[in-house]
Amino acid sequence: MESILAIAVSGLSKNYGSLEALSEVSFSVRRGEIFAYLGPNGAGKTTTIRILSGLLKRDAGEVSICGADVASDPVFVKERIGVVPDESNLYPELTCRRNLEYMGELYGLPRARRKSQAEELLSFFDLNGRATTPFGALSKGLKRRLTIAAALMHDPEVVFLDEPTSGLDVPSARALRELIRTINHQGATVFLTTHNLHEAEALSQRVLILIKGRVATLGTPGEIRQRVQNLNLLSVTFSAGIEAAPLLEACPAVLQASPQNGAWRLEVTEAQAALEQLLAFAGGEGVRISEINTITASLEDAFMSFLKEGEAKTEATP
């Protein structure tokens, strides 16, 4: 019976000398799932992908792709995965078509198959008109498209996408997200790393947040948001021309304040106390508050909460 898991990781650990990159990381990814693997820089995301793709040896733990151990059956695993790195690994002097065909050669595809597959992918990624254009002459958005296309040449079951929309303009990033959804709908399991938390929330069925090499939380975006409902968040809009920062800094109930879309986004100790303080301070300063709303915690709020918690634990460890 075929396993329902595309990826299974148990107790994964990796050290670089005295640096603990990963510590007993465990998770699984179901076949056909878009799984977001999130964390700040240095959390261990790239190390994880390198281990999962067979490029780096683990120190401890078990890792399997499509039911096969990555270390003991590397050929089986590499035939079933496609890896899209954050920086393209294609050849700038080769045309788009030739880059795809060459990738097919590396995977041992027969000549007829790699030619037909290249044409199918050029069409799918709307690159027909660029087939004879050198890769190096493409825009960044088109380069990302071709890089993903190259990773799909051998019809992998699992696709690793490392920051796929990083540095792209809004239309290009949106188009690429739609392509990721389409790839997934066609049957590929997608393992996604991104710093764009809105992107992760929109695309993924489940999310893992990694902090300093350890799993901070794992679940659906909704489940993770629910775990930080103890956060008290407000949106406050002041009358035009008001310098609100000093007033907010003077309110003991306001833990953090940041301007957002013409309003101030506040994290407070307790909503009622914050409202009372804000109204009192504003009245004393002759400042008019035009609108106050409560905010439901987002995935980004949850991420920042778990990040603070992880950093606090690290500082408390002798």
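Basically, rigid core = biggest C-alpha set you can superpose within 1.5 Å across the two forms. Numbering follows the first chain given and starts at 1. In this text the structure is predicted, and so the values were computed from the model without any measurement. First, how it differs from the form predicted in complex with the partner chain.
- With a cut-off of 2 Å and the rigid core superposed, Ser290 has a Cα displacement that reaches or exceeds the cut-off between these two forms.
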The other form holds:
Amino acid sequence: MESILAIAVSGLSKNYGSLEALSEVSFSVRRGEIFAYLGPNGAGKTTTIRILSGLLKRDAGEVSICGADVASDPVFVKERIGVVPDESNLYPELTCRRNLEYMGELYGLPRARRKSQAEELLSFFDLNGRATTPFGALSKGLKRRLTIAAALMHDPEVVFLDEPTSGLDVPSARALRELIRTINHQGATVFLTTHNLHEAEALSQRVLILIKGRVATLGTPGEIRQRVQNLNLLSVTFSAGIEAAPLLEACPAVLQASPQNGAWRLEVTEAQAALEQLLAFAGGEGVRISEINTITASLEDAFMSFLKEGEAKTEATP
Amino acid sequence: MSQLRRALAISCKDIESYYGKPPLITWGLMFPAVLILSLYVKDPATYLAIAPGIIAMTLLFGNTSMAAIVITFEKRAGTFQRLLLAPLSMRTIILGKAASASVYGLATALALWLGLKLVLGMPLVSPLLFLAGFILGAGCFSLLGLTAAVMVREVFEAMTLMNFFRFPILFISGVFLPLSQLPAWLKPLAYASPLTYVVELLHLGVTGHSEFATPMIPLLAILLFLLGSWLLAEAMFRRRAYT
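Output the form predicted in complex with the partner chain next; the form predicted alone has already been displayed.
Full assembly next; the chain just shown is listed first.
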């Protein structure tokens, strides 16, 4: 019977010399899911994808993709996965169509299927007009699209997307996100690494936050936001402009202050104490508080909270 | 069978992308042709003593260089990673890459021979031995080029690494000086060079003469070198291809 899990990872560890890139990472991805793998730069996201796709050996742990271990059965696993690396890396001298057909050859597709699949993907990714353009002559956004198309030539069960919209303009990134949704609706499991939290929240069913090679949290975006509900956030609008430095100095209960859409977004230790300090500060500055609201933590707030927690743990470790 | 077909796809793509380019063809043909022609002009009676060696030298430089350039170029561009991500065994990748470099070496050397045959009337006493020398030499040198390329990142590093091997063996492998005229202390080194046996097979093919008592000796020796080069390339690819 086919497992409901597309990816199962348990106790995955990887060191580069004395640097611990991944430590005891465990998670699983269900078939048909879009799973976001989040983390700041250097968290170990690309290392994980490289291990899962068979490009890098792990030091410890177990990895099963579509029921097989990529280390012991690489050809079986590679036939079932499609990988879009963080850099678009097709052959610059080959045309878009030839690139796709060549990928089909490498995956052992018969000639007729290669040709029809290439045409279908060129059409799906709106690249029909560029079929005879060399890959090297495409814009960054079109290169990204063709690289994703190439990863889909053999109809993979699992698609790994490493920072798919990185460096793209807003319309291209939005169009690509739509394509990712469509690929998923057509049945592929999507493993998405990104540091774009809005993208992760918009696309994925579940999210894993990786900090310094360790799993900080795992769950649906809603569950993760729930886990940081003790995070006190306020939105405060003053009647006139104020500076952050005196505000922070006058209000010890305010940990962070950042301007946001004409208001101040404040992270506070305790709402009541902060409110009293803010009123006193406003009075001293000769301004009024015209609006004050509590804010529900976003995935970005949760991410930042886990990041701080992770950094604090690292500093505390002797 | 499926993996063999994929190796063929890699070879065809490489020939399409790299080997059909005019600068490569002219470099592979013009350089040795001019050398042989100048030897012929100097002394038409003796140029045949060196021509097979020059053709073998073309094979050595052409194949090692092209194999190395293709791998290092693809590593830099990130396209080599596509092969590692595809369901290909390491043997399939090596076979695909070595075969395309060998086809390039074979094509240029055969075109060179044909040109010399037409212009200078160069003989061909034993076409089978001549072809065996070409094919086995092309395979062996391509694999050595691939091995060097997978150990480094840049093209110039691959070339430097290979030049430590290519230039010294030019002088001990019977290209310019027959083995019988080498000092005794150099002969063991000559026998340890794959180029020696390629030169001898080409000599046998062109003139029917060789420094060895029987053609079986260079034939078996170059077969052993081919096997050794394959094992070396496979070991290095397994260790270094993913870095």
